[in-house]
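In the form predicted on its own, a lone chain appears below as structure tokens.
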Amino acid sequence: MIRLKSADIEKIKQIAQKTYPHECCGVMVGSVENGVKTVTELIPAENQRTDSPANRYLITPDLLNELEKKLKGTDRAIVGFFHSHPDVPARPSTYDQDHAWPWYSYVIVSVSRGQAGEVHNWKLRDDRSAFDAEKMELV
């Protein structure tokens, strides 16, 4: 399960609307206790995909490495990622499945004609065979 503030979801929606018709992306940082990931910070990232930014996103390894260095020695860690799906449902694509990592939470927001809509959270199975809906609690 992942726990986010309602304001975090609104922020993700705003970022998604601003980047439409391209996919937005970012990192969720927080803590983990008793299997519950609690988001304490959203870090928007510039989508580095130049060949197909309307249906793909890329967060560079350099950004992730820098963030992990910053978090080292703290009680916080990367707990997941968020991105948008312009003009398609907020469900993982085959591409998402091929590039995701198990354990992490993946929040996806659908943006239709520039307006953010449904938001769902997903977690890739350990065997990478499929995504499952992961409970998302708003506080």
The other form holds:
Amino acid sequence: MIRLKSADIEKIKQIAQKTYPHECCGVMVGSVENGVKTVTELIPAENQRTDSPANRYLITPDLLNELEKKLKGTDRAIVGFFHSHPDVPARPSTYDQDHAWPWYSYVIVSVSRGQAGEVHNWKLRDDRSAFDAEKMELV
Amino acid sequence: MSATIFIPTPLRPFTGDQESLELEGSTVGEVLRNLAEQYGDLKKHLFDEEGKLRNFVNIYVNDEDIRYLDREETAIQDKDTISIVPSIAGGAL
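What's the form predicted in complex with the partner chain like, now that we've got the form predicted on its own?
So here's everything in the complex, that chain up top.
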């Protein structure tokens, strides 16, 4: 399960609307206790897929490596990522599944004609066979 | 040769929550294959069906990306550190 503030969801929606018709992306940092991830910080990232930003996103390893170094020794970790699906439902695509990591939470927001709509959270199965909806609690 | 390999958070459930491991191997590829043999459930997250490293799996030796070294043939010296660093990719279609 992942726990986010309602304000975090609003922030993700705002970012997604601002980047429409391109995909937005970002990192969710937080704490983990008894399997529950609690998001404490959203870090928007620049979409590095400049060749196809309307239907692809990429967060580079350099950014994540630097962030991991900053978080090392703290009680916080990268717990997941968010991205938008312009004019497509907030469900993982085959491409999302092919490129996903286990354990992380993947929050997807759908943006239809520039207006952010449904937001869902997903987690890859350990055998990579599918994504499952992961419970998202708003606080 | 043996190297210390750092396991990223999403793969630690497959290594008994170990953050780092000491593994034998003379090249990066050998160390990674030893890792995948010892922790079999981790294999499909690192390698594709053809046994190639997945393109969103990035490997650093002492902070140097192996794409700028000899890739999986990069030689390992004793006490080298290997890091597995994710790229995060996806998209609507």
